[in-house]
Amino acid sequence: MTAMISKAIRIDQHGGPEELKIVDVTVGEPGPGEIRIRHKAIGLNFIDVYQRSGLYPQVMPVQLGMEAAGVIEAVGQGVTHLKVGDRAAYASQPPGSYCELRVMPAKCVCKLPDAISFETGAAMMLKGLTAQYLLRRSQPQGGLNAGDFVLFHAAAGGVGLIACQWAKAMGLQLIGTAGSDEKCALAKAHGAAFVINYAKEDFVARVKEITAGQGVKVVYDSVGKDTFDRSLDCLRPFGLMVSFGNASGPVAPFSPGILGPKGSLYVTRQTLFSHITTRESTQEMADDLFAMVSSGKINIRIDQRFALADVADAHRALEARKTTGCTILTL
């Protein structure tokens, strides 16, 4: 079959949003274990910024993007869970979703239920699967039970708004932080039991007040440098600090010795891609996410839409923390 041409976004060197260039790429047939998918919508995530800037170094040139939804056009040898014509969505390595058409590994591509739109599928896969592994798989000693307090930073972001709803469905008392009253109100409307505007309030003192001095069982932190140290002071003894992002910059090195006096704390650095190394684990997590969305327990909020060609503007908005909920690129 004749190779096809696809518009794609590529960078040739690490740097700012100005490095994002639209180019024509050639797309061929899928090999064993691969599929070819034509995108209908593409998700935007902070990991895209890390890969563009060089915080997560990439081999150049690189086509960015980690999630999308579309229609399967061709299936390689050995792929049995997808067929031509299936609606599908994914969050997957390697990067490359910022395009019209691509060939990629099939193991992390999941059939998208008919009840979920392409835009919702594109917006929710990386962020929804992240919320799933955080609340279902990254739990403190004794697990999480109805009534337990958890602290979630950046609660009005894409992952945060999904986590607020998921935590409410689990009966948890999620304390969400955000940088403005408007963002706090958004988190509250999506299920946060309590909200803290960290621009106005000392979130450590407020957490202690909310929990009657006990602290929370677990902190989920994608902000990084600006929140990590003080988040440790929000934990109850044997509490768990889950770091899963660096929106404000990477966490500085610290001595494990500080964890003992603070209550024999646990610290973990998580990434989605450790959880979706097999098709079976990916499908299990996706099924949980699809069920929560299809049931109406979780609503995927898409607050920003940018054309693929305007991806640099999307990155600028994301880095300036001017976005709420999910952001997608349209074709």
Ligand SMILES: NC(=O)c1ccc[n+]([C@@H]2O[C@H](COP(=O)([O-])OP(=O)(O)OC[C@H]3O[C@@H](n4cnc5c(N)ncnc54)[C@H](OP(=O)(O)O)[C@@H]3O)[C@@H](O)[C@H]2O)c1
Second form
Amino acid sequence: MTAMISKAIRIDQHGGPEELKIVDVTVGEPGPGEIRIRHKAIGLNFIDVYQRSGLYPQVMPVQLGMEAAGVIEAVGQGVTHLKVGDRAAYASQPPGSYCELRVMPAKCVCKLPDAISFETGAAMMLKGLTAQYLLRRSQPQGGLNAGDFVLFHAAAGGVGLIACQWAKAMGLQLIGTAGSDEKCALAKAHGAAFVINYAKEDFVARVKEITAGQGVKVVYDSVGKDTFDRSLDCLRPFGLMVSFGNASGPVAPFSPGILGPKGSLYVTRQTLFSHITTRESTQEMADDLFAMVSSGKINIRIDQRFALADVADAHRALEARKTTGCTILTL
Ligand SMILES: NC(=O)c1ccc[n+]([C@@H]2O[C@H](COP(=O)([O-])OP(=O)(O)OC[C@H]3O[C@@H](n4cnc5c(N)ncnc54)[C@H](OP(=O)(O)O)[C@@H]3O)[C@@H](O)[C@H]2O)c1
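Return the form predicted in complex with the ligand of this protein as a structure block, the form predicted alone having already been given.
Then the entire complex follows, led off by the chain already shown.
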């Protein structure tokens, strides 16, 4: 077969959004365990910013992007869960979803239910599977039960709005933080039981007030540097701190000794990619997500759309905290 050409977004060195260059790349046939997929829409994620800036160093040059949906065009040897013509979506290593067409490992690519559009599929896989593993698999001693308080930072973002709805479906009282009153209202409308504008309110004091001094069972913190230390003060004894991102910068090193006097706290740093190492675990988590979305319990809100060629503007908006919900790149 003659190699095909795809538009793709590549960086040749780490840096700002200006490093994102549109190029033509050749795409060949899938090898064993791989598929070729023609994208219909691509998801934008904060990890794309870390990979672009160098916070998560990459081998250069690198085609960015971790999430997309499209149609399977070719299937390599040994791939049995997908066939040519299937609608599919994924959140997956290695980066490379910022393109029209790619060859990639099949393991994390899931058949997309007919009821879910390509745009929704592209927007929800990485963020939705993250909300899934956070709320369902990253639990404190004794688990999470209806009525329990959890604190979720950046609750009006892509992962945040999905988590608000998921927590509500589980009967949890999610306290969501966000950087403006408008974002707080959005989180509330999506199921947050309480909201705190952390740009102007002391979130530790407000959490204590809301929980009658008890604190929350879990803090889900993707903001990192600006919130980590104070998040520990929101936990009840034996509470669980789940750190899963660095939107404001990486968390500073700390001594485990501080966790004792704060109530023998647990701290974990989670990443989706530990949860989706096998085809089986990926599909199990995706089935849970698909069921939540297909049943209408979770609405995937796409608040921003950018053409693939305008991806630098999408990065600027995400980094400037100008987005809410999910953002997709269109083709
Ligand atoms: N570990 C994992 O498995 C995993 C997987 C997916 C996502 N994540 C993390 O989860 C977070 C959410 O991801 P997302 O793609 O859905 O992004 P997002 O939440 O839509 O956007 C990030 C949000 O973080 C908040 N933020 C606080 N301080 C910020 C700062 N200094 N600069 C920029 N934003 C800041 C902003 O909301 P406010 O204005 O309301 O503060 C912003 O809208 C990211 O940190 C991401 O890395 C981790």
